[in-house]
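One chain follows as structure tokens, the form predicted on its own.
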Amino acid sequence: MNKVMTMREAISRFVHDGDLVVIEGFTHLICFAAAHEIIRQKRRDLTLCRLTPDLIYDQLIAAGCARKLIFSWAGNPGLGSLHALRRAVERAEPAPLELEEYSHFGLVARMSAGAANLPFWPLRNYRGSDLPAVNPQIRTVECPYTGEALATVPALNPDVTIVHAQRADASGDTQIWGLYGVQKEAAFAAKRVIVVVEEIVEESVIRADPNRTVFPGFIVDAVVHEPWGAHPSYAQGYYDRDNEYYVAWDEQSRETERLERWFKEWVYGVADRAEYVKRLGSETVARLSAKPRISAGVNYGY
């Protein structure tokens, strides 16, 4: 079944007002293109969930898309605060934002429970932490084998998970290489899955290297071909992280008026990702484009 569609169509069909939305990818493969389309389509009252909600969720919060943030560690990596997130929490601008915080592994455990169709996940890593005192979702159970008190977190089942990847076939069989995050758990836990890829390849390419397949087509609802869709994060083998963008965001996002000008230029002022990449310019594209480092193949024969 061919699931290829445009980003505009995928967001229109599968992301709705009030949804719990996960856009995963840890430093690597963070799908900013999907976030920008969500902003263009003016989705509202979203519950956003993500490990390390950095610039991508700062932009969604600044655009007024979010009602709640479920997260573990929030910040602009290496720079400091997320200024739009701070304004939403401290001054309710542009809207109030409810927070629900976990440790990194606490949030991984929530998605793992959702993916495994379990009601909760036990863990030890809240000993000595203040988080259970401010998050009533973190509870305890007695281990039926040892009698030990264990922390628990409830399963998380997103309405929609959006992941970026290097390549997929038209039916949604999707491959990733390089740094992994929690994309697999987030996708298997979700009701709907959108994969966004740098390349669409023939099924024979996927079948020739099956161990790289992270998302089987049967859990995928939409396949979007969006080269450079993860910029300013990086896509191994395609382009590097745009560190200058992350540094610039710190000043760009400090004032609402300056941020509104940025949205007009880079989100509302471009029709799609292709126009965004054209606006980036050939010099930036050349600076970030990956140089080839080809991995040797393996023998799957028997």
The other form holds:
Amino acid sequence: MNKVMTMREAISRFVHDGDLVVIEGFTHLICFAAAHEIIRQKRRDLTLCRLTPDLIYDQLIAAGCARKLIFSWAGNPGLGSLHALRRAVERAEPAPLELEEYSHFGLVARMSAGAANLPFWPLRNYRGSDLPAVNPQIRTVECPYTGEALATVPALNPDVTIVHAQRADASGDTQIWGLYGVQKEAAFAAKRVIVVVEEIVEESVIRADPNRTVFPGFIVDAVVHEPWGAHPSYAQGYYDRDNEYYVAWDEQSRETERLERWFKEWVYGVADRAEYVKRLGSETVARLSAKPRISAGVNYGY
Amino acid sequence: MRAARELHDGDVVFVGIGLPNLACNLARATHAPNLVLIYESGAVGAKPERLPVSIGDPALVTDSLGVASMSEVFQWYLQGGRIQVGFLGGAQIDRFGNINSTVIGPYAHPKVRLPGSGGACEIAIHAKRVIVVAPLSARTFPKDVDFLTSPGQVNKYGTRRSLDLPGGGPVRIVTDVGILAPSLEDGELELVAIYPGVKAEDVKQKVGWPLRVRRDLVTVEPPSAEELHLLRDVLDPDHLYL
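Can I get the form predicted together with the partner chain as well, since the one above is the form predicted on its own?
Entire complex below, previous chain first.
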């Protein structure tokens, strides 16, 4: 089944006000293009969940899309705070933001439970930490075999998960290489899945290398073709992380007036990702484009 | 440099960003060529050609031994007991090596909201040894932390033994003036080594509790010319961390 559609159509059909939204990707393959379309379509009251909210959720929070944040590490890596997130938490600007906090392992376990259709996931963690004291969702269960007290976290089942990937075919059979974080768990845990890719390929390309497939098209609702859709994050083999952008965001996001101008230029002022990439300019594109490092194939014959 | 010397050849190390990252790459270039670097992002056996800017840098994947999902990293590698050394830093470290990277002040109304645990809580619980890297100051080393993100040797919930924590917890606190380590009797951090030209009295001023000095206090050898050359010219030529 052909599920290819524009980002505008995918967001308008599958992301609704009040939804629990996961846009995952650990440093790698973070789909900023989807977040920008959510901002353009003015979604409200979203519960946003990600291990590392990163710049992508800082932007969604600054634009007033979020009501609640579920996370495990909230910062601009190597640079310090996420300023829009801090304004929302400390001064309720532009809207108050509820926080629900885990560690990475805890949030990974929540997604594992969600993907496996279990009510919770057990883990050896949190003993000797204050985290359970401030998050009543972190509980314990007695192991029925050993009697050991294990920590538990509840399943997370997003209304929608958005995954950025290197390639997929038109029905959503999706392949990723490089870091894939919790992309698989987040997709299998979700009620609806949007896949955004650098390239749409023939099904035969997927079938020629099945071990690289992270999930099949039958769990996918929409396939969107948006080259450079993860910028300023990166796509292994396509483009590098734009570290200068991450550094610049620290200043960019400190004052709301400057941020308004930024939104006008880079989000409201562009119709889609193609226009964004044009604005990015050929110099930036050349600076970040990946050098080839081709892997030898394997023999799938029998 | 001191942190690098704490690593043994063949150790499997859970690497954080910043100074730990540099320490691991220095160790790999000197006395521990068989160090296996694992990043929480999923890179296993990384051999980065450039100093990674983040723990999810693409250079950690290129030429690595493998890529694991984060679920595998936390469940099989860390909880599975496969990690010998974990590196941690933090905004506050108390006298028992408990680490706070969550909030300064009360949780509901913090004075400063810090990034949070990330993988720190589980690294502190599961790694066989934890090495903490932080510059020494009374603000960073109070008697008690405001929030227990990652358990040290002892805290209000109990000792590592009474809590049945699988890893050894913080065994070395590497600072800019000397090294602290937990006492075998009660787990309280004491000064075990100082750098050339540093006096134990000066170190005592920089922590928020009466710091004990171990009887066999040693003075650490200064970095060799080769180590300095590696650090400044080869591993961190753009001075990202130094």
